[in-house]
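Take a look at this single chain, the form predicted alone, given in structure tokens.
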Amino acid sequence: MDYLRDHELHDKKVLLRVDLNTPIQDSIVTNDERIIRCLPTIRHIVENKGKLTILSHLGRPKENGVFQSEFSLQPVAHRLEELLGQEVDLVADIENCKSPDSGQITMLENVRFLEGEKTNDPVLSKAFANMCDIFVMDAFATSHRAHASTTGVISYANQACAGMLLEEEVNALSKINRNERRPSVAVLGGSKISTKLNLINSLSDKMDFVILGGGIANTCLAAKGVNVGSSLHEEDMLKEALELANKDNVILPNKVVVSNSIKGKAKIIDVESVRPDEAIFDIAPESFNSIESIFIQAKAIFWNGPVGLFEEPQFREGTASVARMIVASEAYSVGGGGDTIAAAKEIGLLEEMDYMSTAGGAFLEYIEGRSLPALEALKAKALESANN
């Protein structure tokens, strides 16, 4: 695919798709991580005197062409102005979204207000393409969605390329997918095995060790006949979980942190000793002692999801232990997903990871080895340009 740094931008109309889908409370952005991560691309375009128009979505409004104030990008535009020290002109509708002057910034309101966005309507895709000389796709987090503003526009734009964040994401995740660094380790947590089964199977096939925690591990333990008490697990996934748990390179916890309730007193026990009225809320740090050498010897580590209920202090230490072993290792470490970022930030080790992806679904699908529509469209556009 083509990349932004290879394009001349001076006086060019540049349409930039980023992912500014951020949490907002009382009209204030409460976590600006995604905004910060796209600043290098925005600054590059502005400093090279491109005429920049920004596209993004926010939340899941009704796609009916009607402005919905609770999903407005106004708080995002305001935070972007603060970070850039430059005015960002928020435009309410596509008909009135005119190209700004060179080095200036316009932002179109939430693209998911527009009819045809999520259905990848060609009329809307062409309308986006007509707004620019160059389309820049920098929203890796939405690259698994074949929407008008992420995929359809690429086909109709005169030129299309990947922005700096998308390039960064693909380069980092490709190092895990190529699996050239061995031994390799995957640490996977989360509540439901059903949402990550394909990912776990994919990683268990290509990585040397897969360490499971959270509800995912609970379901695998239950499938093996372990009494998990009232722990979160999926009864209807036991067959699939047993196949996974029986793989030689899949590691389940042998010591866990249990309690009668989320706010109850926590205690560490052997995984075989969970009582019917107890629930597993975390992996005990002692459970990692026997596998510490795996992290020490690893050359690549992939992390997705906390291994316990890290939001509660008494159930945070398992995830903290994993995070500390990851950053202490000399391995190339990649993490991703909202809960993973939140956990690493809470523990104070976010900056110690080699790479932390801003994406969720796209991140997981890419690691699974699935094709992402926006990336395929960029590759097709690059091939088309090379042949012309």
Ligand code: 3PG
Second form
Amino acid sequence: MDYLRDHELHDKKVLLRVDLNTPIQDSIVTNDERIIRCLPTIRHIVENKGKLTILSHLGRPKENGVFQSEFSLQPVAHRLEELLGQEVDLVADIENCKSPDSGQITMLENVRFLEGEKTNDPVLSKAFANMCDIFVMDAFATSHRAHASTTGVISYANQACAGMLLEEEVNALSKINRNERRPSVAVLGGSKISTKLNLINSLSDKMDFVILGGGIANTCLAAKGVNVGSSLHEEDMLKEALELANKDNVILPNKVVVSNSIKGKAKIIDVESVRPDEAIFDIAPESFNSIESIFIQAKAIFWNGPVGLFEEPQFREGTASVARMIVASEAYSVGGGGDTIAAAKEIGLLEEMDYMSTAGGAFLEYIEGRSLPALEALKAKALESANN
Ligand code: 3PG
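Given the form predicted alone above, what does the protein look like in the form predicted together with this ligand?
Next comes the full complex, and the chain you just saw is listed first.
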């Protein structure tokens, strides 16, 4: 792959694809993490006097060439201006999106308003390529989408390279994928085993220990014949869950926090004692006593998903205990996914993790070992440039 830092940018037309798909309420960005994380790339281009045009998507609007105000990047451009202390000129349509002067910033409206974006249309891909001397792909969080602004444009651009955030994400996540730091541990929570089956299988095949929580663990417990009462679990996934639960390196909770309802009285019990009217809402911290040494000895830890209903204070302690053990360990720790970031933030340990990915779907696919179209396109482009 080619990297931004190796390119001369002075007076060059630079087209930068970032992922500024951020939550917005009443025209205000409510979580600016993704904007903050792409600031180093933006500042590098501006300081090196590139003529910068920014591309991003926001949400999933109708791709019909029509502006839809609820998906406008206006609030994002505004927050970016505040963070940079510099004007960001938001342009409504691609025909009028001309490169700014050196060191200035233009942003095109949501690329998903454009016909051909999601179908990776060559006409749109070429139109993007014609806007620049160099295309910079920094949207790791959208690199699993073969869209015109993430993938198609790369083959048509004069030059294409990875931005600083994409480089950082791939470096951190590839350390987990290479699994050279042993023993390695994966902590996987979340509600549905069906959406994470490939990820869990891939991690349980390569990592030394896989600790399961949340609805995922409930489904594995049910598959093993444990009565999980009215706990969240997936009846139609019991066969797959049993295969997983029977692996030697997969660890399920032995003590859990149950209640009759989300707001009901919570109590800690052995996992075998759940009554039909009770539901498991969290792993009890006592459950981790016997496996604390796994965290102490670990050299790499991967974390995705809360192990309980952490949004409710009475069911937060399981996730908080896991997070504390991860950051107390000397292991290289990597986490990611919206819920995981929210949980780590709530618990106050977000900054203590060695790396937190900004991506959701792309992060999971990368860790599963799948190839991501935008990264493949960048590699092919680098090879093509090296051969010319
Ligand atoms: C994300 O939030 O995971 C990325 O921005 C990708 O969004 P998408 O799932 O709508 O393609």
